[in-house]
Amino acid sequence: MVKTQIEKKYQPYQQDLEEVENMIINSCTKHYSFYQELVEPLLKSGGKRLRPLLTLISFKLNSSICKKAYPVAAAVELIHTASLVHDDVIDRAELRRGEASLNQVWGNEISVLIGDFLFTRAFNLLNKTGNREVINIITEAVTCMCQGQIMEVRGKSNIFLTQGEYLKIIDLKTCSLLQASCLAGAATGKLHSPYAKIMADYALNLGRIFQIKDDLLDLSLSSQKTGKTHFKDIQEKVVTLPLILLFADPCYGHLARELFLKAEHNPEAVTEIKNIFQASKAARELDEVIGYFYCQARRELEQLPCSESREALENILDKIKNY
């Protein structure tokens, strides 16, 4: 059995997550000669396993034995991993979780095919459940992820991107799979709809916090801490919320927009953007936005009965906010 490292506060889900991890690996190993060289390092490279954890917690809101949720939890993690592989190709990323990315080692062609392979293994697991509702939930989420990624790529270099447009993009590309993880877990456990909607609304706000924090880390921390290439968003001309707020700053906005448009091949411009972001009002405004979504997620959880599951969801929210 694969042993996963999990924080003490999530220990009640330790055995379930280990079973999910085994299912992920077993779904990709059988009869695939390239597994050990190409796929195994990817699946064992770490990761928070946030999506399968949300699936298991949502299932346990109405059921005590998680076995029926294992294939669904494994599938959402495989879909997430596949999307990261494709994202790294699109972004020309060099690092993933502190190691050389798959595309950096094997090239784009192999990486795209491995991402496709992981998608097929995920839907193979889902098909075996025979649960059409769950399959529809996950399929719709993957459609949303693609739509959001397309919107992000088409919006590159758009220094006039609005906060509303940014939220639409991250709701699709990031939040949709988190929501689907909760909804699919709830559907598998036959959780009635009011609580399922609460879980989806919680996951939406959790996902917004997660993505905004990730965008901020790209601007403020080194690759040694994030495990990803530093300043990649700026270099790839991706307009994120930290940049949107900086562009709107009355003192620094005009300079920030000029620097951003020439930052792709100009390391000095990238560094200057980081410096003026820290000096601007944008950092404080970003904290306020994160605080708002945090309060919204907390309000959703207050509607759930007190339980081990609710406590776990609160802990996840706090961890993401303080990431």
The other form holds:
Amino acid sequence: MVKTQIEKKYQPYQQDLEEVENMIINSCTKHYSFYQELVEPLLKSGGKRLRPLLTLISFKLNSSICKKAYPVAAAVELIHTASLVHDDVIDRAELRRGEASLNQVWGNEISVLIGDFLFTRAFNLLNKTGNREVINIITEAVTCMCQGQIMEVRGKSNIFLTQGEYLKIIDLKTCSLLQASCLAGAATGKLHSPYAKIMADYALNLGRIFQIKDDLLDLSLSSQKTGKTHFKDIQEKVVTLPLILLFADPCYGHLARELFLKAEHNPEAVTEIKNIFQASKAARELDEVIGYFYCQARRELEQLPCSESREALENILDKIKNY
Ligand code: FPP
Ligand code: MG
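Now that we've seen the form predicted alone, could you pull up the form predicted in complex with farnesyl diphosphate?
Below, the chain from earlier opens the complete complex, with every other chain and molecule after it.
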């Protein structure tokens, strides 16, 4: 059994998550000679299983027996994993979840193909549900992820990227699948508005917090803690919210922009950006932004009836905010 970081805290979903885990693995094993070498390490690398959990919780808001939601929950995790495999190719990443990334070990060709493979296994599961609404929700989300990722790549090195543009990128590349995980779970459980809309708005704010924290950790924590290469965004010239706020700082902005533009093969410039970020007011502003989205998400949850599901969603929110 895969050890996930989030499942122990969510006892009511433990059994269901295990069933989903089996479904993920079974969907990728049969007849595929490369499974053990290329796919198993990815599936057993200890992801949080946040998206399947959101699918199960959303489903349970209206229904009790989760079996129908398993293929949908498995599919969103497979799509998430596929997107990370492709993302690591785009980012030229060396590490993922504390281990050498697939592209680092096997190269880009194999990684692109394994990403595609996982992606098709996800849609194989979704097809079997025969639920056109669910398939549509997930397909639209994947289109959004591609759009967001394209915008991010095209925005590289753009020191004038605005907060609004950044938000648009993360809403598309990160929040859309979290929202779809909720909406697809709700649709499988025949839960329609207003709760489905509340879940989607909650997931939007949760995703924003998640991505902003992820971007902050890239700048502030070591690889040992994140399981990813430190300062990867700066090295790859990806402009994230911590940098946008730093570039706007009246004292440090000018220097930060200069350092950023020459940071690619310059470890001293990278370290200096980290140091001036801590000294600037950007760090505090970033906390305020996270606090704002946290309040928005809490407000969404207040509209749900008090239940085990709502408590789990509050726990997830706190966990993401403090991770
Ligand atoms: C990680 O972001 C990546 C994403 C949130 C989305 C990636 C999406 C695609 C590659 C397009 C969709 C592709 C498929 C196969 C569905 P990050 O780079 O900010 O996070 P990281 O620090 O974990 O790398
Ligand atoms: Mg990345």
